[in-house]
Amino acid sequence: MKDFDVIVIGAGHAGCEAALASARLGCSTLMLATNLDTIAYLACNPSIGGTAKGQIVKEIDALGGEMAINADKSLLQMRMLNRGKGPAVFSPRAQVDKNAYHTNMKQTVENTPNLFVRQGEAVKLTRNADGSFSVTTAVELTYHCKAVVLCCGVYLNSRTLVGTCVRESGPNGFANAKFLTESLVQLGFDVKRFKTGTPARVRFSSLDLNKTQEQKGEEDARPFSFVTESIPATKRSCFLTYSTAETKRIILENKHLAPIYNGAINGVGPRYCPSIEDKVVRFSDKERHQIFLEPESEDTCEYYVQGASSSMPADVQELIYHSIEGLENVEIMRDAYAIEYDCIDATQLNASLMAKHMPGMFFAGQINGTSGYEEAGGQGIVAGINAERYVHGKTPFALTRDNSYIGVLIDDITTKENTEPYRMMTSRAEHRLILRQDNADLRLTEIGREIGLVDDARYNKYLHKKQQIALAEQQLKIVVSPKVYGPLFERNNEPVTGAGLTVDEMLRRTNIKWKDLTELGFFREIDADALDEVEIECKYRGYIEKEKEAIAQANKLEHKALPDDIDYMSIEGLRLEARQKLNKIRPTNLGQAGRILGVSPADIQILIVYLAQRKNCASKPI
């Protein structure tokens, strides 16, 4: 069979980003999918982005990935979440057409040079004596490669559960992958069992929308991708409703039938995306919970009942959904279900997402114990980049906690032993004021350009934005008399001091926006996205400077490397738990060591002393 530089196993959101990155960087790449209909399939909610996740999508885009572009192409509506809070947590969220999203991404991968797409279940993965890999499919075809990226999603030994009805299948009835886990175990990987779930899909015409609150997209919303010029007006609305006291009663009376409570499910579920029965039990003081009704596609009447995932028997599901406001007569088209699956312990990977004990073998997406399309895509592009770099003998590439949410995500999963599916949240990023959705291009485009994924068109747009920011910053120095700015300040409830103010000083006032200053003749020829950037930097300059100082302080530990050959068990003074964790995870630097659960600040101080003593011993003449 044909040899490849890279084989990507899986064609979900991680697999697509990994395969596209590898192929675009010049590697002959094979992407294997159990079913070509699963390429970029939105198995759960028909949306891209959201709190923290929107930042990741922007970062994938800035690096030269595809998720943001594809979301813009497939858009039903766009909103910016958390507008009532600070810009550090502004998060774009798109409702997308799930069928168009799949079709558009499939067309993209099919038309990418160097990328070969093949339907087939990978059933065996072996490492050859020369360090290459062989992948055998269920129909006994064997492919060889220099590097392999596993993006298996929730398909490994997966099974779906609706009450006592248990099927050996992947999501939405797609076939699962039954044999690859055995190869992973034989190759030395620790495997665990996680679970997630999805709600029912219901017929739109059976909803009583008079009992719901319509949520249209924002007409002034901006695209996900920095290269998309504009997005269409809202095509479909979402609707907000609530569960009721009757919902709670039904669930509590039938709790014993739920697989998550009667022992039928062995996998650990996501804490931050629980089923409706789990929410009712865990938050028993609440009488109702928010439910969002979301369109699946322009070519179907199916709506997704966000916030009401379940694994209850189908007849109980009927009772639950009929008890929700506006769903009293709802017609269920697809049952809700839970799905459990195999994944690996991601602490066996380094920051490039390559296995520490298996050079050339990379992992991305839910196989690493994460949840979400966006987290998968972020890992996928990093794994794809590093697969290419491994093949061509380049230095591994890694993002960091201070330059991206993707860096936070990868650092978290590779240093902390996650006992449940990992979901990105803004609270996980200690430098979130620096890692905003609006400046992802300024943070990462140069990196993407150096890697080779950012083309000339994207790079020129980035340079244009930087030029626009520079022009705006020049105007910040201009002094304006109180006679000129006084009427504007009075209208906006800002005190007039009687002294001249620079444009910078005016823009730092709480109630003054850049749009207000256009009335005075400023910023009229400058793009809105550049002005948004300038305004945020002005208003939050003090906080941003403190954040940069904190980053510089933290980087002192990040730059103190830990040699690969350290025997932590032999270091006196380290607590036993710290020795065991450090020996298992093998951090690359002191900063990473300090983020390992079970390693205390006192342990880090002991490591600092140990490194100093080791350096002194090495410098002494023999």
Second form
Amino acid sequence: MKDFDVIVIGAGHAGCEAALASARLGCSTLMLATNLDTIAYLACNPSIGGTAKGQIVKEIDALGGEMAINADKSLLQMRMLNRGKGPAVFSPRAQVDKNAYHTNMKQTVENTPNLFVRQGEAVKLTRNADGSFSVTTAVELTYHCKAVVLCCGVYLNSRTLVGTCVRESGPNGFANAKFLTESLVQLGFDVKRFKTGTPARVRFSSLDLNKTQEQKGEEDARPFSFVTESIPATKRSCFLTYSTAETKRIILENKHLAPIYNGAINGVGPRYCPSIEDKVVRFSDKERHQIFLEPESEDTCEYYVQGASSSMPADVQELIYHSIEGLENVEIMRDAYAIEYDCIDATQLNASLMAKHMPGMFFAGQINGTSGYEEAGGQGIVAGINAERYVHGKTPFALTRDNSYIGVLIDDITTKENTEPYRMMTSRAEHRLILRQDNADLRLTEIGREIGLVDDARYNKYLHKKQQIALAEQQLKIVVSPKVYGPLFERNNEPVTGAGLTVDEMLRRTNIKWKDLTELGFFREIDADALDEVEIECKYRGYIEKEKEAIAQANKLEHKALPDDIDYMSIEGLRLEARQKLNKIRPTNLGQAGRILGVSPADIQILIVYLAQRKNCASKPI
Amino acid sequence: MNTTIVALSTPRGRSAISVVRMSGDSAIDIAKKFFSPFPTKPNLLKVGSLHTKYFDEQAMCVYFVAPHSYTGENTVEFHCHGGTAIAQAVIETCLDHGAVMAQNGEFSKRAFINGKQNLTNAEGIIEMIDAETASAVKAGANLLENKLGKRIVDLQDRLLDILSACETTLDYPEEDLELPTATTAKRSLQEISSELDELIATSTLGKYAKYGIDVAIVGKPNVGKSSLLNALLGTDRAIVSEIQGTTRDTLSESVNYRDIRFNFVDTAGLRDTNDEIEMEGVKRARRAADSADVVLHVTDDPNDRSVYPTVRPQVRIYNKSDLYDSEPCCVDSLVVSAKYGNVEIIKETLYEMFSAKDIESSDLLITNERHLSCLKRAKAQLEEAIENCDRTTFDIVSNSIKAVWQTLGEITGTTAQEDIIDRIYSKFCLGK
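Can you switch from the form predicted alone and show the form predicted together with the partner chain instead?
Entire complex below, previous chain first.
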């Protein structure tokens, strides 16, 4: 078979979500990968989630994606970060088994109807006169499709660097893709070059664990996915250790050998993922740096050395690693390396991740200049959904800044040009109090259902949760006398007023949790996740309402659409920089226009007036 | 919810009446808090009392319900007596109840957004926005040049330090860094809070620098108030006669003393009278005193110890000193003879009293109402952030610090999300 509705090029975290979404929605879908052993390969750290990223994984899950389920299946340990800092930033993170993660995802894609999985390097992509696309692979087979999704990760023209040893290669020695960039340039895409890196993998048995602190997962951790019933206890531990003054000395002595400092690397590296040499040079007053040792898989004794990525020559890497506490005799199994790759300027895309000038062509993941498995997966599901909608002539689907981190992510990368790989952070989400990990299901399941990716089982479970919340909320109005709640309050250092309190008022107290109220006979029959939800909404009600007002205010501009045919260069009153930026990025609404760097509030006012004028002209007969 | 904006709609300065206009979702609710009786129906101009924190004042009020107003939003207008002081007090009262200062042309812009304006006005609006932009650009440039601007920029910068550190604790929970806790964040915020107070305090001086100092001359009939005004002005501006009640209406005139403007208001002599016109004059005199920055209480009796009843600061003036047999009884007063013109001491005293020296020499003054409104809002938000340090979790604390930073950014023009992230990475060593 050579004709498909959708072809997804790439089988990483973006590619898998895109292909699964497209196939599950009924499109015959081909997923092409340079090597089928790279399906959902965790090329860097063996973990899924973390701050802001954990929220994204839950959102993918609520929309009907696979990442959370696959992480639960492949779990080594689970932990909730930021406990104690507030629900807006609670962030789940899973350590996962790298091999299992790949195998489980591979099985899922293999068992998905409509989804064809094929090894092959895409070397040429062309758009045909009828708007369809043709993809030719290295073995000279050509496939045709109505929509194409590019999820090429870091494989385009990539090269890896270890000291002076530069190789034309993808991550971990996998073959790169040497020809596709040329097609992208011919199709009108601006290509830039980014860089990232990964640390060495070391042999577990060569670590001196006495010098490290063991970190297990949490005992009562909840699964990542809304539909996973339970997860196993910690299977493998992580270990914390530190670099030393010796590490610093070695790096400073050999600084001239690092490609990033001797000019061998052209790509722009992310500030949030610095190599150990970067850290030492840029923050020279810091005496030691944290190093986390993370298990790669149950099948292997390889451990990932988080905090020590490097592009130094291999012999210098050995010196550096041996200077880390507990790693004095460590055996390096795989070298740390830096990797450079081609990516596109994502401001050429709209919120559905389709190229503005090339209908039917979608992009997701690191090719868009982002970093991280979760960021890739979030874009992947959106691109896959939209590829299907494009093929079937439906309206595009877009997430928004007020309903999801994925919405924030896509808005950011399609609105602002990035000079480094984009990593999601909770600080980027202005409404993070609303975009919590606990309510991702409540925010997005309904949307996923409408799209068609949420199956009955998930949907019924979601309805059940809503029902449980409603039950709990009924109890909030019940008034309790001080005689009843007094002892509980005293024990928890909450002042007793002498007056009766409603359950709602009790739950609003800082030191009273829903679990405490079960002692008084409340909430006994209700599910824990529903009660978590009710408690957060109770304790933070004032702040949440304020946030909703802020959203309503912002939405006034978000809902003012900017027509496609505006010639910004001709609008009187706009400053030149604003004209150029607006013309290039062509925002879809005034809210997005306001977020473009170089467009001022005054420019937005001018646009408001312009729109009013335009509307007025249009309504008058000529 | 829409923010509610307020501004003076008539030209600033001397006029018979001034109109203060407020537009936005809460406009009517805000107005009801300090105007009574509030009109029972929309579109109806009703007389009532304005209750400001300085004085009560008769005025007229009309309200319009969305979308049937100029802006298409709920709108309230107050038609009050002329003069800057009254309008200023009404605006301040609106601000205290939650309105924010409107930007130039903002009423028209809102009218546009709400589809209430037609094409012919569009060019005018664009010009207005251009002007606003030009003045904002100029204000921005000035900000960096003057001390006030530098202090606001500095405060915002320090807030960004605190904010980015807080955000780092949230986004990088596992890093080995010295990051703020609620206790340390609170301490840093309190320092900023007291500096904001200092800045806000300069706004009164700023107002004097921009509009001058309003001085009401009051006293019984025939004590020489009009002569005093003439002497202060150095002209025969007011009619002077032996007849009690010569001055019927208030008369205001400005004079510059060492580059500071004093707006002197001569008033009718205070006495009980049945003359209807004179009664109105007395009423106006009292109103002028209540809205002035300072009252000159004039007497010609060296044994007079009376105090004029007002919350405003006052200075007693013993006039006609050339006729006194003995020294006046109160030493903390000024002794002058308007007839012989030795009135410079009054100007000198007023000048000292209002720290006018500071006005002249310092550029650390808030003269822009929008800036002041931002600073006050920032101050309120900062107080909330400080309270949050004790009562809630760190995610909310950080959010509330961000709100303060953004409000200051409305003055300095920098509120880009990227600034926070840039600061995080420039200050902290982060990442795997």
